[in-house]
Every structure is written in C-alpha cells, then in structure tokens.
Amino acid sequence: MAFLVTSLIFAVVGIIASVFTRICFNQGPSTNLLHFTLVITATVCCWLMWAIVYIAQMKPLIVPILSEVE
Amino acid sequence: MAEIGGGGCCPPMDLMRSEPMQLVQVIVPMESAHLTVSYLGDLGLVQFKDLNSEKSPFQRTYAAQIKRCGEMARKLRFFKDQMSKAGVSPKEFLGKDVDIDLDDVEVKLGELEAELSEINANNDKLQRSYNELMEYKLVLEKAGEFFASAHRSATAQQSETESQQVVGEDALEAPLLQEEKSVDPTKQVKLGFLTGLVPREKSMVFERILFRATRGNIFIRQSVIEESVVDPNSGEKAEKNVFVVFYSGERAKSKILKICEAFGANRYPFSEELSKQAQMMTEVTGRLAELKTTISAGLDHRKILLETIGDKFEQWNLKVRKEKAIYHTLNMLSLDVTKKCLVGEGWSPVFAATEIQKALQRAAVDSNSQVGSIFQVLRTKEMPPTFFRTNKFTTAFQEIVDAYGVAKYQEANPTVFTIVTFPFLFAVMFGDWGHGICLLLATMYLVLNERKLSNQKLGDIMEMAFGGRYVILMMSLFSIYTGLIYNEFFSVPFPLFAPSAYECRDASCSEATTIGLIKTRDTYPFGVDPVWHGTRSELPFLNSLKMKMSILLGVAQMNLGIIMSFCNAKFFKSAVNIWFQFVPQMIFLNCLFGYLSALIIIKWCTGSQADLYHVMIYMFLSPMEDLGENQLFPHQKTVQLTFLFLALISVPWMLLPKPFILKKQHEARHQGQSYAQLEETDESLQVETNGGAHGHEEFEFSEIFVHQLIHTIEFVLGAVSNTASYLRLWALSLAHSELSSVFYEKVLLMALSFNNILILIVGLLVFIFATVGVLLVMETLSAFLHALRLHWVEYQNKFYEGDGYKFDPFTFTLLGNEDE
C-alpha cells in the first residue's frame, strides 16, 4: 500500500517536473522531446533504487543485530 | 546525402541522431575566393575537403602568401619573447576585428624587427664595453696594491744591503758586491710585464703552463678577486683572478700571448708609474659612468618600442594566424584554369545551406565582382561526418562518448541518456549526502562563475574541471539523493523520514546483541533503515541489498542497449537486425537474467529463504528434477524449462539466418547488374578520382559469417560478464561507506573522546584533509571512472558502432587558442 503511494507521487513529481521542464525551456519541439526524456529517464532511475531498497526491506531475511556497548 | 535515413520509431528528437550532412560544391571567381573563404570562416559550418591533396606545399596556388604569413608569425614570436624577457606584456585584445591590411602590417613588422634588431646589437656593444671597463679597474686596483707592495719592499731590501754594507765583511770582495750591487738597479735587464684577468679556476693551470713553456723564467703573482665579475665574452658572473706576470725576452712574450689567449684570460695594458695609474684609474671611473648613463637611456628607449608593440601585438596576431588560416583553405580548392575561378568541396549541416548563399552573397558584393559565385550539392555514397549540435551543458557529455568513438553518421547517440544515467550510476557508487552537498558547493562555484572563468586561462586540472562544471553537478545532485536513500550523511544515518522500523524482541532488549531486533512498525519509507549502522549484521544486510540492486540495474541498462539497437534497426530500415539480432539478444538476455531479476524481486515481495544462486545453478545443471526448497512460486519448473529452451534456441538464431539472408540480398541487389558491369567500371573510376567513393561492393561469405560469429559469441559470453561487473556499482559503494565510517569513527569520534581542545582540534584537521583527499577527490575519480568503464563497455557494445569522424568546420573562433 504504501509502496503504490510512493510510487503515485514520483510519478507525479516527474509529470509536474516535464510540464515545469516544458514551460521554462520551451525551445522547438525535438529539443523538448530531448528534455522530456531527459526528466523521464532520470525519475524512472530514482524511482527504481528507491523501490529497490524498499522492497528489500518488506520482509526481511536478516535482522539487525546490535553490537556489543562498551 | 542521408539516403538511408528515415522513420524512426519515434519523432525527432535533438542530439539523437546526427544532423544530416550533405556535400556541397562551391564555385568562386578569383577576385572573391578571398573574402568568401573569410566570411565562410566566420560562419563556421563548412568542413572543407583536400582537393589538392597530391601537390606537395610547395606546389599549392598559394604557397607564396603562406610564406609570408610565416615569415610574419616568425616577427611577432620574436617580439614576444623580446616583450617577455623585458617584462612587457602584450595588450588584451576583445574588440572587434578592425580591418587592417595585411600589407600595411607586413611592412610595419618589418620596420619594427630592423629598429629591435638594431637596439639590441647596440645594447650588446655598450654592455660589452662596460664589462670590459670594469674589469680594467678591477686590474688597475689589485695590480697597482701589488706593485706598490713590491716597491716597498724593495726600498726596504736596498735599505738593509746598505746597512750591510757598512758592516764591512771581505776587503777584497766587498768591493765587488758592492759594485755590482750598486750597479745592479741602474743596468738591470729589462722586465717586461702583462696584466689582466684569467679565470679561478683555470688559474692554477694557467700558472703551471707558463711556467712549463718558459721554463721557468717567469714571475707570477696572482690575486683573488672577492665578488664575481662578468665576463665581456659571455655576458655572465664568473670567478677571477688578476695576475702580473714579469717576463725577459720576446720569444716569451709571445708564447705568453698565446697562451693567455687560449685560456680566455683579457689583458689590460698597466703602467709602472703611479701618476699614470691614478690617471688611468679616474679616466676610467669616468668612462664606467657614462657608459651606464647611456646604456640605461637605451634600454628605457627599447621598452618604449616594445610597449608600442605590446598594444597591437594581439591584433596583429590574430590577423596573421587568421590570413594563414584562410590561405591554407584556399590551397585546398582546386584551380579551375580555363574558367578562372576556384572549386571548393566541403561537407556541410543541410541546415546551414541558406546562411552560406547569404556568406556567399556577401563575399561577392564585397569584392565587386561581375559574376557570383555558385553553390550546388552533390551526391556521393561517402559516409558523411558526424556532427551534433550541442549546448554548454551537453557538451561535456557529448565529449565523454566521443572519447571512445564518434558515432558512425545518424547512428543512435548514445549520449541522450549518457547525460541521465552516468551521473546516476557515479551516485550509486558514491551514495553520500553529506559528500554529495560538499561537491555541489565546489561546483556551484564553477558554475556561477563561469563567464569570468572561461576567459581566463586556468591549469589543466582546473581546465578539465570546468570543462565537467556540469557533468559533476548533475553527479552531486543525484549523489544527495542516492545518499538519502543509503541513509549516509558522513556515514552518520539520520531517522529523517519516521522511526526506525525495528525495535526490541521484550522490554529489556536482552536478545538485542545475541538474534537482534524485530521489525514491528511498518518498513521505512525512503531508505534503507538507520538502524542498521554499526550493528553485527549490517554487512551481510547491505551486501545483499547492493548485490541484487546492482543486477537489477545493470539488467536494466543492458535491455536499454538492446533498445537502443532496435532503434538503430528501425531508422535504418534493416528487417534483418530487427528479427535475427534484436529479437533472440532481447530473448537470450531476458530469459537468463531477466528472469534472475524477476526471481530476486519475487523473493524479496514473499520473504521465501530460498537461495537464489541455487536456483540458477540447479536451473541449467538438472532442469527437469523437483525443485524442492528452491521453490519460489508455483509453475516455477515449467517457466525455467521454457525460459531455458528459448534461450538455447536463440543462439542458433542469432548466429545463422543473418549471414544467409544477407547474401540473398546482396545477390538480389546485383543481379541485373553483372552484364553492365563494363560500362560501371568506368564511371566508378571517375567518381573515385573525386573523392575516393567505393563505387563497388564486395561480399565476401565467409567474412560476414565469420563476423556474425564473433558478434553472437561476444554477446553470449557478455551477456554473463557484463552483468558480473555490474557488480562493481556495489563493490565501490561498499567502499565508500567503509572508508566514511573508519575516518568518522577512528578520527573524529576519537577525538571527540578525549576532551581536549587541541586534540579535538588536530582531529578536525585530521578529519577534513582526509574526507577532502580521500573521499572526496579519489573517490570521486575512482567512482567517474567505473561509471564510465559501465557505460563504454558494457552498455554501448549493444549497440554502439561509433567508427564514424567527426564535424571539424572551418572556423575562426579556435584560433585564439592555437600555438601557445
């Protein structure tokens, strides 16, 4: 549940970030599509390690174990 | 001309494909062939062709106007060094090109050189001569000491023979003594004696020579000059001696001479008398003043002459390296004799095709000339250059490709998603926000100042520097962000997202060091959980956790490369590479790891133990038994049996219907043609004295099998390494953390312990330098590296072709930086 919320709002944050994109740096329309690939691909990334980490946290296999306090 | 070119699979986009080139030939009268090539230059999109690339230079239309050039590059490097040995330095030059005429300065450098010249051979004299002079005084001082000395105490020896005299020894002999002693003074045979400067060290041998070749019929006195003198010779400090030497005869006066001379040691003429010395001595004090009355008068007027020269140093220079450089172009067209005009042939972006007419519009009213010139474009089958229009920020970027190869003309750019993922593949290896926000304050700096910077002229490190201003800032922001996500500010992992998700088993945390905490809350939202550091398991955990995410994304990449090439595919309309290379690479890949990936995201969603290494090594050593505590979701034997065999059968796939299919076409392509082949062979050698084109093809069978062999194998055997050394991404991070945590622990939190101001202090010290040297310099070379090995290797030879040259235009704007 909350896995699908975080996803939701990056993928929101990418769409705000394009049309933000879109509107300061509008040159022509290949130059826009270079910079909506851009922002695209650069929140697909940190979409994925973030999921990446979090996922390997939902059920874990190995738990900490606190070290020894002096 | 971009006959293949066509639809892709999506609508242009910028910096994807390279511009479309196109051949153009342009025909010049005589009279305008100058000012076009000029305003050509300034436009900077033609990238002009050797036609006269068999002539020697010296055969080339225009090699007299080059030698001039060179003649004047040689005047003004002269003045530059006169102007930098004087300490003068040449004006900046940022205004506009004024128009000056090459003749005028031609003339004007060669008035300046003679005037220089001169100057300086008369500064050369006056110099000489004052050393000479203050080394006659120098002569004049320690040889007047020496024979004063010796006229004393040769008064006192006459005194004491005299007194002698009175004692009165042997009647019979005395009076003889006393005659000749008597005698002696007034009938003594005649001394001749020379003076002047040899130096120490040559001194002893000097002394020794004489002796030898007069057989020791000489008399030497020498004396040590204290300070260093410089030698009129030279012109530098040297060590000396003045010597006397007292000779008889003038067959030792020669030999003398010679020998003085071979030793380099300078005479100087010396009187006996002391009226005539002290004469000498003011005579020449006098001479030395006025010498360096004149000598400074000179030297002040030659600075005067180089600072004139210094103001227009620069506009000079600029016009000279400029007029060459066009007179270089000019020699690459050739010379149409009869139509008394020159063709020029040069590549050229189809973009750029109205503003050179405009260019050449210009030159011709500029010049007054009857006739225009003319421009039309030609076709060839020459692979054009490849040129991409780029900005300051993808500059960078689009240099770091270039570095391992240009791409091939319109061949997918590989630096479209360079840009996004380089910088984020470094921030998974440096994952640090407390590093990261370090690095975006040193490159903010760059950044603000870059208009005062990139005039100046900075090192080579800080030039490469700025030159990644922003390659290294979009590294730092997604470094802040992979190091929210590692929880790592300076190692230090802060709970800034909610509570830590684990807690203790029971209320007294007995077990907490021994089977360790529950998670009990729900997973921590961004990141991995800042429990973790400094605890027993925190190795094994993140280990893991790195691990798989470096497979993840290195699969992830890799299927971006494969893409890539099907991009590559579509636009150059090759149905072959689409069916007998795209689709069994993206079979073979997915079904091998992108099914491991699968896997390791299905173990992570149900918890299950199984191991994953197991799971693959049982999946091809004995597919069809029972999958026991391997299980990992239902059908599992079914799916790898299928995975397994489709990835078996696409290695067959893609190494033998290529080669086949390929002959097929190109026997299809020719088979019209091989009854006029005669008439071919002529035109093709006339489009190959233009320019080199392969009017014929050849096809080999067995070199293209041979090929596509060596592709299917490299992508097999790749398929595993390149995804094994995606596993660098965790080995360097592992690194980094490892190395953040011993400085933060062993160095400041020892400081810290040991409640002294200095300690503390030292600590800090300690602590900066080596997070700055360390963590932040080296790592940050060492991680842009393997991002960049990640990205040439492993995500390029997907797809990546890049035998293709580069877009080098005729153009002004680089000369500023030329020859320095």
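Residue numbers count along the first chain shown, from 1. Between two forms, the rigid core is the largest collection of C-alphas that superpose within 1.5 Å. Computed from a prediction, not measured in an experiment: that's the story for all the values here. Compared with the form predicted on its own:
Once the cores line up, the CA of residue 23 ends up less than 2 angstroms apart between these two forms. The rigid-core alignment places the CA of residue 53 less than 2 Å apart between these two forms.
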Given for the second form:
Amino acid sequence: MAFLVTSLIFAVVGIIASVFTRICFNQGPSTNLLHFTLVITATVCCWLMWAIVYIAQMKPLIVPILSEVE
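Form predicted on its own structure, per the form predicted in complex with its partner chain context:
Nothing else is written out below except the one chain.
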C-alpha cells in the first residue's frame, strides 16, 4: 500500500512541477517542451531511485549476523 501511495505522490508532484514550469517559464513552444521533458525526466528518475531502494529493503541480500557477545 505504501508503494502505491508514494508512487501517486511522485506523480502528483511531477504534474504540479510541470504546471508550475509551464506558468512561470513560458518562453515559447520549444523551450516549454524542453522544460516539460526535464521536469518529467527528473520526476521519473527520482521515483525510480526511490522504488529501487524501497524494493531492495524487502529482501536484503545480506542477512544481519547477530553477535552473542554484548
């Protein structure tokens, strides 16, 4: 459930950032396309990094070894 919720948060932030750049940095069709592409690419890369880290914690490759001496 947390994976889906956080993925939706990333999507909403990406949409808001796209609208924000469209409104604040409106300089022409080619520049707007470049800004849109950069925002969407950054959002997808951040989400992908988060998803990889989140999924990697579900089944760690290295199991912690508990020491009996404390």
